[in-house]
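Listed next as structure tokens is one chain, alone, in the form predicted on its own.
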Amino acid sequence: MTHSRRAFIQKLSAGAGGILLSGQLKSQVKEDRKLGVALVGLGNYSTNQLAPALLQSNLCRLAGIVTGTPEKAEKWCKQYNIPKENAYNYQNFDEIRNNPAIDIVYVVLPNAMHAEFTIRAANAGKHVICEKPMALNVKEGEAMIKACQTAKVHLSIGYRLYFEPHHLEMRRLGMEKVYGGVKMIESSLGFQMADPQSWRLNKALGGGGAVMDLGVYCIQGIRRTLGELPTALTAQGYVRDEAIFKGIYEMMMFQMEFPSGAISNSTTTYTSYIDRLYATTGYRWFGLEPSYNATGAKGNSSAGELTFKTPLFQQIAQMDNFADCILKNQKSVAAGEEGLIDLKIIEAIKRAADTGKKVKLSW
């Protein structure tokens, strides 16, 4: 059992099997260098994720940055010994088009800018990582997906999960039905953010709350470990503060059936803390608690702990993934049309939600 859950995370991990994209393309990297990373939106998740895990990844480098603020890209070229012709701002982003040292643009921005600087991104004939959500809408999902099959550039989506050994662990039990078949599956996700002043919770550069921030990990987790796509769901949509929460909802609670016949039951807000996988297939069960944030899971069963050791950053597997990818000409387990997977179903949660009926899902 050791053997097969060894084999399994490594094969996982390394995106083994990957299919090729339509077409043949040509890389534009020599595979005897790192690939240059951009990162466009120098905030939170850039400052204290991103760029100290490009310090210790094997494939990337940091390479250039994109920001409106001239003060923080002069301290980021001096921090980072990064080249001032490496650093962009947001009107002369498509000139990165003329810059070799970039290969991949990493878009770290709200939301509603997603879309635009992928796009722009792949006309400039960059590859992407897009963080999560993927965009705002399935449209605008599509619209990206396009513009880098179009430019002959590859996609990722910044799920970092996807190659985090535990929830790897947790997608072994679920689908190699270890502890026999999943019958329910709790997946939940939820922290303080009742700060009207964030991004977040302005409908126009965040889309809808809880549900698009913190929905997509919870989703993951769920269909991760089934490894199905659920063809129906409800949910119920909770606003207690409307001074704060405006236009979008405060909590999300929503339910999925799966082809199995495994049923799931997930909470995001914007109000409490959970962080929590579970799934049980009777009396046998496994989970991790906590199990989606940045810093770290932690895991149990029935049958004892499920222990990982694990880098101080999760991106570092995840981006390195995305780099043997392109230099490979594999398409990214976690490729732009996985996001689109988590638009569609989160799409339905809020028409559920806003009608309050059940939506079934086709694919």
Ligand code: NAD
Given for the second form:
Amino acid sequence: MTHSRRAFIQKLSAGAGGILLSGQLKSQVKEDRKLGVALVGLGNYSTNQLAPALLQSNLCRLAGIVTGTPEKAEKWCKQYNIPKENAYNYQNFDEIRNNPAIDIVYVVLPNAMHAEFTIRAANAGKHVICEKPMALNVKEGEAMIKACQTAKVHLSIGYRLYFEPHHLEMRRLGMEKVYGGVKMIESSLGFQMADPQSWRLNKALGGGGAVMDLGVYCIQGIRRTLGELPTALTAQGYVRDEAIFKGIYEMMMFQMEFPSGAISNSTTTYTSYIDRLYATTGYRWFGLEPSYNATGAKGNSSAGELTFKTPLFQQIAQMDNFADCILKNQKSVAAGEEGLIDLKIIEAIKRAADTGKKVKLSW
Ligand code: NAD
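Let's see the other form, the form predicted together with nicotinamide-adenine-dinucleotide, since the form predicted on its own is already up.
To see the whole picture, the full complex is given below, headed by that same chain.
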């Protein structure tokens, strides 16, 4: 980032009292003053969510792309007015270090490639947003955090729901015990996998089926609502179609115990649709259904509806918050350490399912 651009945005950010709500500053920040984001991997999520969200971001703009497909590079450069010199492939990606137009690298690749590209981006001196799950395992997650610390760049995980009003309300109701202390919480996510060739079903690329892909949401819904980390868990894995689910579970259920005494129950699955978060305190309850999808949550409670107006793209607030953190040199609430917590829990869930034993967790 050039000095003048950083100074300009810093001034603006301070003037807004640090609160950068979507739409609030849109007219004030000129395109060439925003932080430049390069999307790495131009699949579904980049195409249908992140690129359109970047068009509406207050502090970020789509400044570059990294893709293995030259035809895609050409199409995106035209569509988003990206200069050709800001289009990279996976081989020449490291040259991004010499490009001052790129401030943030956003890794949107299959899970097995998250660690490599986050570390390469950090080594190139760029701040990083990495999609969920952060990595395949705790060891990779720790290496990513270390690489970003060494390079003195910020790292955040693509946890859009940390900024979504329904989820913030679930957190408030749970942590402030508005309906009393939560005793039981259910949190599940599943869909029917349409493409049997998807990298999500490849153990090496996806990291282990539905729990890697969808478990993060379930775990976060629970731990963010409770404001606690689990101390023990049990898990069960099921495979019905062995021709498609090779070496991975198609469905996983897991139960977690929390210091307050709350117990959670979750299902992650690639066979059926489910998308809900439900907390009960005894007679009273509050929840979201749908909860986790990117197209909007709906809330309800024993005291009535929980309804919030939300922008079309949840990622606008997520990316603006990260840009704000970079400008103020503050840690993001969705920093790499949050991703690491979820990886620790996922590893424990896999261990519990494989062994059939309760796994204890210490923090
Ligand atoms: P996708 O399959 O649609 O896109 C993946 C991209 O990676 C494609 O452009 C593909 O060409 C590229 N790629 C490079 N090397 C590849 C390889 N060896 N095999 C397969 N593809 C390769 O996937 P997606 O749905 O865009 O997911 C990408 C990442 O984003 C995943 O980590 C996923 O978990 C995450 N995601 C997050 C959310 C969210 O709400 N935060 C939503 C969807 C996806």
